[in-house]
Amino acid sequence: MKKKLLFAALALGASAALALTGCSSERGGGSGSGSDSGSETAEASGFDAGATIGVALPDKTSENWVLAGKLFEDGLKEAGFAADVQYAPASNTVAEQQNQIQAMVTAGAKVIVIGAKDGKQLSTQVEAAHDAGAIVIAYDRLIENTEAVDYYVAFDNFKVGQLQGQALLDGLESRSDHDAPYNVELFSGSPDDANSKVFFDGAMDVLQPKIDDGTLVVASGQTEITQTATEGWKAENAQRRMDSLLTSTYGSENLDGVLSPNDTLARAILTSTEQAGKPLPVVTGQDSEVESVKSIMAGKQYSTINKDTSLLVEQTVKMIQQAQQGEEVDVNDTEQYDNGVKVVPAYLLDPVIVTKENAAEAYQNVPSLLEVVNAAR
């Protein structure tokens, strides 16, 4: 699928220092607007190339929220605008970032990028926003319940888990010393991240059957989401769910594997795990942070999942530059993404599976991560 850089220097020096990489669906076409105000006109008539773009993003509790910011910063000003980057600090409530976005608003953006603190908390910031003729982009994370969403750019979330799914599969196969069934736990992610149902409903689209035919055991009964949710995707969440666990379910049993949402969280499991003295299970992740490549090289976590935010935000800004001159904005699905009130007409990059076999390959793009690699071989 053909990838389109937008501003290819700047993705290379991000990707050198931080990048997570992937590859982007192709073009599609349409594009949408959920209300009658704002975004419409917006499009028809475009707006100034030096307007003052807004981009809401929520903590930098992961390496890929940090870049993703640099990135805004870097690709807005070199695009020819102006740029109100903000971040809500992890330990605040959703209520700064609503905060931010209002000031974002009164400032008269043109465009505010968000990527929600808590999807379901910002309607009101997000039709203040429509009511005010600017154009609203969801960045990685859904905005839930409200018209006014007018784009969403994201990797492909529910392919994310789906990949994840499989790669639990296939490392229990490859890695285990006998044969099924399985002994597996399940992790999901923050329950205020829309995305956190999207990678698990993905991840059990894969794993549902093989639980069902006994090829897969979930010794402690907990399938559900509410019952495998991670709390602000805290690692210490993670680890003290995981010790529970074993205390619990596997004091003479084996722990064959974990489906772990991210990376961060799979650290977590490895670490509990350890600690327990119990042999490490096969783990799964997503980001492609530096600790978990270098965990996967060396034979602990078993995959993570490769998405490359300078391509996302690449993505971003390429949409915020087709709205400025009047232009239909691309959009390559039309259907997924139903936020409880309307299907936002999103465009969704592909979502790439790193293993210790692939990860050469994988990373040849990203020199850091690459080096990381090359290292351990």
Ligand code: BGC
The other form holds:
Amino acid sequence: MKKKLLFAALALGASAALALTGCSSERGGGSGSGSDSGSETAEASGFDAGATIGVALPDKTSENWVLAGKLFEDGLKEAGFAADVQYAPASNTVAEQQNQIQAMVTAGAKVIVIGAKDGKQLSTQVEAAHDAGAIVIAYDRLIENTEAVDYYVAFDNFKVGQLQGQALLDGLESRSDHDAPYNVELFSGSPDDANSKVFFDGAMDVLQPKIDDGTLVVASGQTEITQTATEGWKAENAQRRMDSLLTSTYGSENLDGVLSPNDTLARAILTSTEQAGKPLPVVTGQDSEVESVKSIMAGKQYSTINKDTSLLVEQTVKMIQQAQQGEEVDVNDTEQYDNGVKVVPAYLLDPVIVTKENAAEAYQNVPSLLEVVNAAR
Ligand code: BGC
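The structure above corresponds to the form predicted alone; please give the structure of the form predicted together with this ligand next.
Everything in the complex follows now, all chains and molecules, and the chain you saw is the first one.
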């Protein structure tokens, strides 16, 4: 069922490429039968070993994005490429990112890696990239509604959501001073980020049955993603919504738990409840940001997710190297990420849930966070 993911010939490095054509290893691909109508026989190709690789990242809404830029600079350089890493600035980021990608195309980048600011607004630019013969890799966030995305590389976003949902349930059971029903509120990420819905769907996969059977009560009644969204992944927007939920719904009621899609928002939610003089609810998170790991060790935030950015960047660089050599690019999922017009072949990494209990083990390969954990013990 899985298509062979070989690139149309670009004429460069053809002999090395041809030598490698036969040694592809297929991964994943699911259990479906039947055959895709896609090209099974496209010629392999490569490109110059020292080619320019463009990396267009969104604004720095969480620490993972800050880290990614530096890791791409170093990793691509080490692999012998010329790196052009750009961030969209915090204001006017969609237009800015569109311009940056267009400039990378014009400058002749052979691969453009994109952490989309708004995954629905990049079709013109990625199509221009394709027309110029460049390969487009969607990094962390999917690019939607265009054929011109070759690969997606990310942590398994649905699983992130499921882990968050399960952590909320576990935290409620272990931390609450009463049995179910528990009052909870739900937060989701920015509507312009394709991940937000996947995180939320994953969490609701675990939480909805518990809402249905009465274990959880969303006292505000706000369970639709349009009601729970946090524009721009901005802390101040989450804090404002939490402030208003506390006023409107939790005057005399207790709030036991909050589903938060990431650490930045988790801290804003905790700040809001603290300022309102309420007992701290069980709050989930994601990204393993230093301040959140400290908060977890101090018994405040309940959980986060370890999505080791260095592993994600490493995997992306590996895919670029495979493309450069004209090899088949390794993917392990060809089913989940339908961007509206095609299922984008993906390489998904495994996220890890982190609570105070397993932090030392979870960060055993992340020295900077292990230090935070050990300092708190
Ligand atoms: C990333 C998360 C991050 C969020 C806000 C998402 O696309 O997957 O890790 O917390 O963006 O920056």
